[in-house]
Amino acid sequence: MTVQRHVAVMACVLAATALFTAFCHDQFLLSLAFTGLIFAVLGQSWNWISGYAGQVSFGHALFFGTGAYASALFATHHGSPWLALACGAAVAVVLALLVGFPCFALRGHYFSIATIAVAAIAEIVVVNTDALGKANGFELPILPPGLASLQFAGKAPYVLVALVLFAAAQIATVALEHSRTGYYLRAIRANQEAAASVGVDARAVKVTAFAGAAAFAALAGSLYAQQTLFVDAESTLGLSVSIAIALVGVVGGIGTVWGPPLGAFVYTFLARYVAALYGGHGRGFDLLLYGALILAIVSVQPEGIAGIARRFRART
């Protein structure tokens, strides 16, 4: 797809859920809106990383855990949300850089494992951790609502602001497939060693990306700690967070722009909502719909929706 077509399907997204937000009264409508956006975000940037250099993170919830945690320490001791976003985001690029580093050694399942694990020790250390509420997490201060707080009465001005960031994320993404570091990364995930015979350096790429997406998901992380208050290891670091972001790439098509945004929308739309809507509010009927969901788009495109898409594109 080109650049013109992202900026005009992009356009719609955008006019589509503006509208949305603006004529929607239902809190749980917007609460789901919310909800899908901060995934679209998550889902893509773990596709920078899992999609298009072809290295599978199952540990994707550390920077938006990092983000949670990092922004609600900083708004609760120094009081500013929007400082708070970019402490967030600053403490997750370190961490990539921490843990990117070592981990971009291995390839495979080995990376993947290693992800695993140090998601886990990070979240083994926040629940023993007395300054982050141990496993009972803890509440970000409520201010007086407004832009300048990041605090609102209902739900559609959270909806807006998340907006804004699943915008930000989609226009760099597609700056990424478009730049240099883009095809370095496609060149990589298709054949490393190739890619290195011609100058490549695959870790150096590869931790700019992982850099990049630790970025944005801790954004996402912290964006959602302000619209809570409330920040708790297993929400925000557990293995369930980390199989969720890559479900929702894996079902939306990994290595595509609009692949993530599209499994989102299912995650979020069609499975829970369904759930809530006939099955209560359980834990468990979402996701057996879930799963359904996804067993019936790999089985009939292995690429995802976006593969689906493709396709229908190409018959047409």
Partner chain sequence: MSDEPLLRVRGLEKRFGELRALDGFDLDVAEGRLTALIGPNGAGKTTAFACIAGAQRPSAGSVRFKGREVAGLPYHRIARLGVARTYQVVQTFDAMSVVEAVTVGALLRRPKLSEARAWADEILGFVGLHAKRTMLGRSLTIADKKRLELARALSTEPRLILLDEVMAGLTPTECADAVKLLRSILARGVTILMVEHVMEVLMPLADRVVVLAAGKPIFAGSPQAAAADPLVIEAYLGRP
Contents of the next structure:
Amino acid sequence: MTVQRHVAVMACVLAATALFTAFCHDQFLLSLAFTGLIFAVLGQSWNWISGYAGQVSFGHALFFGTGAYASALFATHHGSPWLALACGAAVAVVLALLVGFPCFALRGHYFSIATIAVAAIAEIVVVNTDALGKANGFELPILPPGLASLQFAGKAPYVLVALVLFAAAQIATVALEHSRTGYYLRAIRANQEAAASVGVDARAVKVTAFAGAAAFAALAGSLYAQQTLFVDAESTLGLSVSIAIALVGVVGGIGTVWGPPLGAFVYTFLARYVAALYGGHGRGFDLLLYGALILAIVSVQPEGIAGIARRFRART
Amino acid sequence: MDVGPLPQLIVSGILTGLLFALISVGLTLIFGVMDVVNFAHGEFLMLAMYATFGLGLIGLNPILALPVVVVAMFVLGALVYRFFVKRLLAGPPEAVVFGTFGLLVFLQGAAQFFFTSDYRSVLNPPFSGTLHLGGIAIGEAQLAAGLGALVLIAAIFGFVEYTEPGRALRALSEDRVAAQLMGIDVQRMNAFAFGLGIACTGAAGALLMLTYQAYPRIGTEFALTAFVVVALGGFGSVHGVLLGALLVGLVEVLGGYYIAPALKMLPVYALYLAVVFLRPQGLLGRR
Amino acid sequence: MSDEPLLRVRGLEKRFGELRALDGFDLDVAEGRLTALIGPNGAGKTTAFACIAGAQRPSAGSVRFKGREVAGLPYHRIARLGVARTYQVVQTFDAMSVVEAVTVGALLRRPKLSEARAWADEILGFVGLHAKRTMLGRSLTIADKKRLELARALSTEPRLILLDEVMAGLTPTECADAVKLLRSILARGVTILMVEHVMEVLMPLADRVVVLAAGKPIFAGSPQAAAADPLVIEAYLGRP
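What I would like now is the form predicted together with the partner chain, since the data block earlier showed the form predicted on its own; can you produce it?
Entire complex below, previous chain first.
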């Protein structure tokens, strides 16, 4: 897609979401929209490293959790939530460099399993640390609503804040696609050895993308914590979160700008909403439905929903 | 000199490791033959545990249920290959990873939906006593599960080393193109290997029901360990699996005792990272 | 210093366990010339390329490029110094279009994407692949894949280009095109080191031929002298 077309789609999506937020009074639908946007950002940041660069990570929740815990810690110690956003992102970047540098020496499945191991270690450490609330997690204190506290009375303002982050992630992704780093990431995915033969320092490029992705995931984590006002290890660092992030990317289509948002939309609205109507959360119906959807997509169109759209466009 | 609980822990670690080995050998077989990491491996194990529980309801104890479950899981595995994995292999390389992940989500969701999240244990456990051997106390059930796993692993090793189909599997995992030229039917062998790999989870599931309870998410816990075991030993290496599984079993049991039960997986993951950072192809893997 | 050739290899060794793929390999490549590396199958030609370019780490020995020791440097660092290569078994970026793949190479010296794209287009015109610029790498014919690799290598503006059997599998017409292309690459001032089997192709092109057998150079000189050398004939045809 050309940049102009990305801008046009972006404008439509932003306008539609803003309108929806302005006129929808159903708090459940609004919270779904919030979750959808957070997952779109998470899926997109995962897409940088696992889609464009083809290094499949199953530990992306590490960075989401970093942001969530940063917000929780700042809030309980009377720090500014905006400072928490910045600190969470900074810590996530440092973590990404520390984790990425050794892990990107690994290829294929060895890398994927290393990401699981690193995230699991983080979860175990948090669950056993008193200052981080152990397995019980902790609640954020309720503050007077407003931009200063980044807490709001209804769900709608949260959706709008998440929408800003989402727009930033989309713009960053389009910029990435049209940058040297973006080309290098795709070349690495296609053939790392051949990429090195034209001067691509694969490890440095991957670590760079990883750090950027980590920052976005941490910002998403911070906003999530501000909205739920509760943080615990399993729901922010757990393997199931990492898997959900990866599947959002897969369902939508990896290595594309609009795949992860599509996947996030499907994940939240189709799987969660429909499941809530016909069975309720926790009974497994959402997983069943979502799993079936993934199976269908992967066996019919391995490039995800975005791939179906592309094929459809190519035909017309 | 008082050695404390160390011998007891080592025995327990080895018995645990043997079960890990049985689960992981299936994973490595599938990977070796068709380069597929079956991320739904744990979910097949979970199904096998439910199947064993179900057969318990009609009076078969886990040991008697084992052959039935193994055959059923073999058939299931071969069918899943034939109607699903085969299609994925024709797609882009990520399709297999994502497809088996979808299978994981689907099977887990199905189990939760149909069997609920309740814990199920067999009603008629055949072993319940404790053996005391020179100061070491071992649950009979744990011993039976570990020894059962040992016998089955030996059988699989023997099969792969000394039988005609086993040799064909090995040929495929060493050089697919050459194996094809030698007239090996790759699709049939793939289906066979997938069935065999899943049958291993069948056997392991039946043995696990001697000591564990079945619930929808149990598969993920064991599968995580199995991935670490397989990668630690080196993807595709059958001997590496045994080494990796025993190491992980020991580290987990010793770590759980000497550090803290809640931290028992910490040394396991740390061990994996330490090994692959030094040797990116795992302990016995080939580059 | 100034009389040192562009590339000087001395005593290069590469061992794979017991096997010595390279065993005391020496080579000089003069700037602006075409040097051919020939030898029977398994002589170590591709290994020599990999060790010079940095894809593999030599076990011992020296590789000096532009007067600088480069043996053991990472692959991408050597590429940045000005060594580009093609592969015996083509290694294209299958999922990228032709122009995108060449842009990846062009970005090495031109970090701005628009400039890199323009340069990639120019190189594609040079190798005669411009009409197929939007096709995916995987959908090209073998001959076009080889052109694509060549374009990708050239787009990095190398001082030295290593060509591994660029003629293999080409039809006679395609071969003639390739020879023309090689001449125009030389005319751009790029030094060429190539591995080639087809002696007839090399005879008029090469300034110098180095013959490799069992990991050692057994001859270095003009192509005509190589064709007449009894050691070379023996290495190729085996003992009578």
